[in-house]
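Given as C-alpha cells, the chain that follows is alone and in the form predicted on its own.
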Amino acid sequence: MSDVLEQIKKQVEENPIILYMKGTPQFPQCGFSMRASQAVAACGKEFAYVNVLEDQEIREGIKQFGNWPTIPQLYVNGELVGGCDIILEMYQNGELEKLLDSTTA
C-alpha cells in the first residue's frame, strides 16, 4: 500500500488541481463524480483527473491518503478540498472558482 500512497502523493504534488473520480469528465461513471467534475470544469481551469475505476489500489489508497471515505475527492495545491457536496457548495457560493484561480495551473 505504501507504493500506492507514494504514487498518489506524487500525483497530488505534480497537479495543482486534481480530481479523483469514478470515470472521466467526458464519461463519468457515477452521479457524484459527474456533478463534481462539471463544477470544477465550469470554473474554467484545466485540471487533472484519475479514474479510480481503472486501479483498485488507487481507489482504496485515495481514501486512506486523504482520510476521506468517499469518491470523488478534489485536491488543490496539494490539499484535500473535499468530496462532491463540498465541491458543489463551494461552486455555488463562488469559493471554488476563487480557490482554483489561486493555482498556477
Second form
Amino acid sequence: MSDVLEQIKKQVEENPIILYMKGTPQFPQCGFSMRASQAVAACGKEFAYVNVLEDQEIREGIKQFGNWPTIPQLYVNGELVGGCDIILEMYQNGELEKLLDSTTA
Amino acid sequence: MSEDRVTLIRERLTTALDVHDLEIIDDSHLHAGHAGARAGGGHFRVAVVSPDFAGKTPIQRHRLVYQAVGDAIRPDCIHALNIKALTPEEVQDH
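I've shown you the form predicted on its own. Could you give me the structure of the form predicted in complex with its partner chain?
The next block holds the full complex; its first chain is the one shown before.
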C-alpha cells in the first residue's frame, strides 16, 4: 500500500467520524462539500475533516481508498458511508444521526 | 459539449444496467465559476430506474452508477454526478 493510502487508513481508523471535503466546514469550497458538512454538523456530534484541497496526494488517494470517484466522502467507524447525495438522504430520514450517535467518540 | 456528455452518460448507463427510466439534467450552469468547474467538468443530475438496484444499499447503487459512467468522471469531463437510483417498485410507491 502506498504511503498516502496508509496515511488515509490511519486517519479513518483514528477518527470515528471523518469527512473528506473541499475546503473546511467554516469555508467550504464546493457546494457538495458545503451541504455534506452542514448535514454532518447538524447531527451535533464532533467530527474530524480533511481539506483535500490542501493535499493533492490525499485528494487523489481518497478516491482510490474509497473506490469512490468524487469528494466529499464521509467515513464512520472506518467505513465509507457515501458522498453528498447519500449523506443528505440519510440526514433527511434520520439515519445519519443514528449512525453518528453509534460512534464512541 | 454538454449534449455530448449527456449522450455519453446515457449510453454508458444503458449499456451497463437494465434501465427502465432515465433522466439526465445538465446542472453545469449552476456551478459556473466555482473552483471545481474551472477544469471544464460538468455537473449532472441523473435519475435512474433499474431493477438492478433491488436489494442494494444506497452506496452499492451509487457504485453501480459510477462504475457504469467509468472514466468519464474526471475533472475536464464530468466533475460531479447527483445520483438518484431507484427500483421500478420504489417509483410506484412514490
